[in-house]
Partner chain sequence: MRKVRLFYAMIYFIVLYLPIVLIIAFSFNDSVYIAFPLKEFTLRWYQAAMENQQLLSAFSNSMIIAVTTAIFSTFSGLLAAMATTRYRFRGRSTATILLFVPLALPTVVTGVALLSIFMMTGLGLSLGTVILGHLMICTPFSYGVLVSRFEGLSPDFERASMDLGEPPLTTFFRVTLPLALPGLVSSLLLTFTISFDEFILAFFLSSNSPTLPVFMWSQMRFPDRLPLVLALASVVIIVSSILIVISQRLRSKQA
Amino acid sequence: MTDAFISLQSIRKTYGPVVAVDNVDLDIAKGSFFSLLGPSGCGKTTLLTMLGGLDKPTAGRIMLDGVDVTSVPSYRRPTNMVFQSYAIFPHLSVGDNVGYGLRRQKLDRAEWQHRVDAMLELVHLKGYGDRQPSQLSGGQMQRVALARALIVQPKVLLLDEPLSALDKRLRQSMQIELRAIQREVGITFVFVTHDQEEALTLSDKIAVMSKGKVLQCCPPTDLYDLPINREVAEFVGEMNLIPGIVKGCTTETVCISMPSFGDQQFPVGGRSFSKGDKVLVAVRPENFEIADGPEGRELTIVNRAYFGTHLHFMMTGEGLETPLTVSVPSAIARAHGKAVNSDRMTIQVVPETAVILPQAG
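Can you show the structure of this one chain in the form predicted alone?
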């Protein structure tokens, strides 16, 4: 048994021969912001609709606050959903849209208005109650959809890529607001997205999905710094994967021979290795250093781009199957002006920041 607020136990969903969700187990803590992250078709939205009661699992069990809700219809579950399309009623005012979910509660007009006004203030739309949806921007319509879902006081709010239709600047602003609202109301948010940056910014915990399975479930910092396999490493953020062969290892370190970088010692990171194992040294672009010492290797710069806060380099060298992406802070780049402006630059891997992954599996 688990004491998780939400527990998905061996959840499987098939549509004929197609397996949409494949034996997923997840525990979600009360009051947390939990994200399901993955590419289109990975099963994340299917999992969300099953949690909301809009779809039923082929097998498995859904527990919510200690109650088995697997066969409970959506209208009887303490959940509500915000969709990507907002689903705002065009013929109703903003206030009537927000208060629509209260119609079953038979409130008097004063109480209804009080709750609508309070919810509009929460989502920074105070005074917008009499406006029509046609008078709103995309971000304002998203706030209306959020207020309408929250006003019925669900225990769990389900969000299916609610920010994907917004432009980048507005999307970033709404991310901050959404997180602040979640903290203020204190209820559990389950959020579906294909945007890695969005998931890393918002979440207490992230489950990365692929082909109906959960590959890794952990806090954002662990997901970024310690991906469990190649698929997660390549999907979450930008990652260089340098092939290598294990030359020797101890209980704490592993010596790996890499093309263009030679032999180097790395922390084992909780994994076990044997001599001769084929591995991948996973290195984020920001985890290379401009080097002058013996650990450095001179590589050829094939492209450079200036991003204000940092310089982005594409670099290649003997034995590398694909170019490396290297990010250097602008202040450091200025201090090494001659090196970064030439055709070749000497860099090194920072061993403590690298993750050693098996090449296969």
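Just so we're on the same page, rigid core means the largest C-alpha set that superposes within 1.5 Å between forms. Source: prediction; values computed, not measured. Numbering follows the first chain given and starts at 1. First, how it differs from the form predicted in complex with the partner chain.
Relative to the superposed core, S137 undergoes a C-alpha shift of no less than 2 Å between these two forms.
The two forms, fitted on the rigid core, differ between these two forms by 2 Å or more at the CA of V94.
Can you return the structure of this protein in the form predicted in complex with the partner chain rather than the form predicted alone?
What follows is just the one chain, with no partners and no other molecules.
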């Protein structure tokens, strides 16, 4: 994978005793929307500023479009950043902010104005050029920051949680716009967020980070359906983890004995197990079925909540450390009216949708 557009090789960054980024290897494809997802303090910003040349890695190499840019300063890198704080220059008008990076191109006034206007139009701020930054709303500031970074036509746009300061509705509409703009300009976007939903909807590929390390890097669907370990499973979406022990294994299926659900066969899915392994059967809330078959188990409903399209249940039972979260589509819940409204309900795991994870880590 050395032909990747951006390649981070064994990148490490320490601040005294603090390891902010710990031996990260990442490849990012050209023209893709790539997200760095992780909890606060996991090193996302540090990784992004190293990509932009604003911080130097303690060790490792950064390749961009076939060039080693590790020690190229930010003002000579073909990357631009949208800061978490936006960093709109308060002493310049909106137009001068957007055109800030054009000075080195020595354009004449008309050409400069033309470029700035075109960029303002792209971010739906036509006619805002003469305003002062203090007159802008949060969403508008964010667009100015985006326009200012895009106008110099970088090879890579780095975005540090640009939507986190916006309210939910504005955030959703900006997400759609951001994705549309990315398609329009065709520039590689590296997007930092701690909001997993945002990462799942926007990205072509997501790297999940924790404590300076990249845990998993894959397309959003894989991340949701096939998390590689407990941490990723719990961070992305809601996940029930049911403890169990491997009883036997063939090339196709693995038999797991769960105190709560009894013995059940699961597809191996390319992993290897040996008898006696302690595992976790990871099941999304929507991947349970209401059933009365032999695989089903009767559990106690401790709580139910109605979410319009879905009905959520908290259920406990023998052999379960924490209550299970079960989500049933409203239509199906209506069909099982009696079971749903009683104190106990029989449910079963759909084996094809479950992921078997090692119990440790």
